[in-house]
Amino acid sequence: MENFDITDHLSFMKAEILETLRLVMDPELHINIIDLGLVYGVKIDEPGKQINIEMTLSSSYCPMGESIVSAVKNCVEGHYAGFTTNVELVWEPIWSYHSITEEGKKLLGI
């Protein structure tokens, strides 16, 4: 996950992007998709009005994968209109339970 930069003009958005996240919610889990470690990285192409997100599922399998991208797409383009959104899958890191926060462990009865 991205840390906050302050000599970064788009820190800020980043931040409320990855917070705008959090209504995307697992449908097989019931916890969102930050709390999950599943989101990896924001990048905005401030000029061109894209929003690129880099994130990962639980395994390549998932079979709620699809689902998940569209939410994660739909989600940032309600917030931010006039800039389109792209989802890359990423498998480098591995996705594994040391990613989910301890927000989201303790969603989980963990």
Contents of the next structure:
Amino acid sequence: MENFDITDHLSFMKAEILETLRLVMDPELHINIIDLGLVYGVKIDEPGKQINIEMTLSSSYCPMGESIVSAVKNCVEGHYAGFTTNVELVWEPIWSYHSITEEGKKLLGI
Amino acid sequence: MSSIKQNTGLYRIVVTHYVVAALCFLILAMMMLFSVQAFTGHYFHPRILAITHMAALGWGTMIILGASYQLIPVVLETELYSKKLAWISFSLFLPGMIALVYSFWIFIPGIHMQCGAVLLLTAIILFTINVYLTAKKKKQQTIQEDFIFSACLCLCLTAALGTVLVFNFTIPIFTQDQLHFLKIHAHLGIAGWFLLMIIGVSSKLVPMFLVSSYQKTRLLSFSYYLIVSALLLFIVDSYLSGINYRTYFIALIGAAGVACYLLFIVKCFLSRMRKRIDLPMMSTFFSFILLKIAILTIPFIIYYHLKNDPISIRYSLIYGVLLIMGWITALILGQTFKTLPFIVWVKHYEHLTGKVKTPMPADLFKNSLLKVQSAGFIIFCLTFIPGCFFMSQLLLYTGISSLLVTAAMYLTNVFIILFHKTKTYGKL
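Give me the form predicted in complex with the partner chain now, not the form predicted alone.
Expanding to the full complex; the earlier chain stays at the top.
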């Protein structure tokens, strides 16, 4: 998960993007992908007008994988006009149930 | 991006299987309505044979084949080898199944029955080749792969033995009677095909749907080896000596295998992160209870069979009903509403997610119909099974009427999902 760095002038935008990604829901669990712990990082290439999202899925062949990735792209591009979004799927660290945030656990009724 | 891409070709194959299976379920309930008298007699009756094959092939196997094309790539983490092969398999399976069921219904064991059996066998072999070539693309071997591939092999053997039995009606092949081989044919189908396939797929899906933290597969490995050993022992022993005192021991090995699987499910359930259990998952858990009850009837079947008591026929009948119309049906009635809405949702909303508010997969079907369907099915179980045992026509009619309601609700909900129109609720 991304740390907030006050010396980085893009930190506010990164934090904003992460908040925006709370709009993307896992269709089965009905929980946003941030609280599920699927998003690992955000990188912004300001001159190149590109936003890179580093994220994972609950399994490499998650049946909902394609839709979640598509939703992330649609969501970021819809909110940041002029930027293109690239989603990079990574499998390290492997997502586990411990990746779910406290808020996510509350939403799951734990 | 390495996740599975949903494509139109795969969508059509999967959906076609679901629709045909739902129609077969309704036809099955009607066939039962016109055969109430047959449920009070011996299970080796033309109507019962037709109903059993409609249930096992048109309903159970049809939906498992359809779901497999969607789920095997998920479970084996690779893409389906060939969609064309899947279509060829389907186009042989459907006429084969219709010919076989109709020939049993009118009981003319001639050319139609033989052609039906050969078409089915060919379709099943093609399905197995497709699964084998799909699994071959993957390097890492998992216990789920062992379950699925063994299940496909058992399905081939079930169909092959079934085909030989069909020819045996007109051309004497076996010296023993049909009933001697019927036990082997039925158990290859139930324990070999249905049980192994269901364990293989559900052991991956149940933890996924429950968001369970239990990840160990040791219990599944025990379950696999115990069930396969029991099945092999049963085939050899019952071929050589029929039902005897050793059958108790073989049944115990098989039951231990099922117990390991159920323990795995319990561990997944207890370690689940998602506390709320929805109606489709409740139906799934209900199916496991029915499986347990079915296994508990086995010692009674063996005991009364060895005593030559005709009550063993009643126990055998309720054992078959509990497995096919209970366990498998409850599982399908639940899991359809976990899988089909997803398949349709991806087609309608994948390109819209993240842009606009969309319905969720669970919003694609009518929950009220699902409640009526579930209630109807529970009434069916509570009336039809005792009805078979006590040979009560009132209970049998009540049960079948409830099953008709269940099938009608199920079919309606399947069509509601399939004819869903894309709708959005404004910008995100």
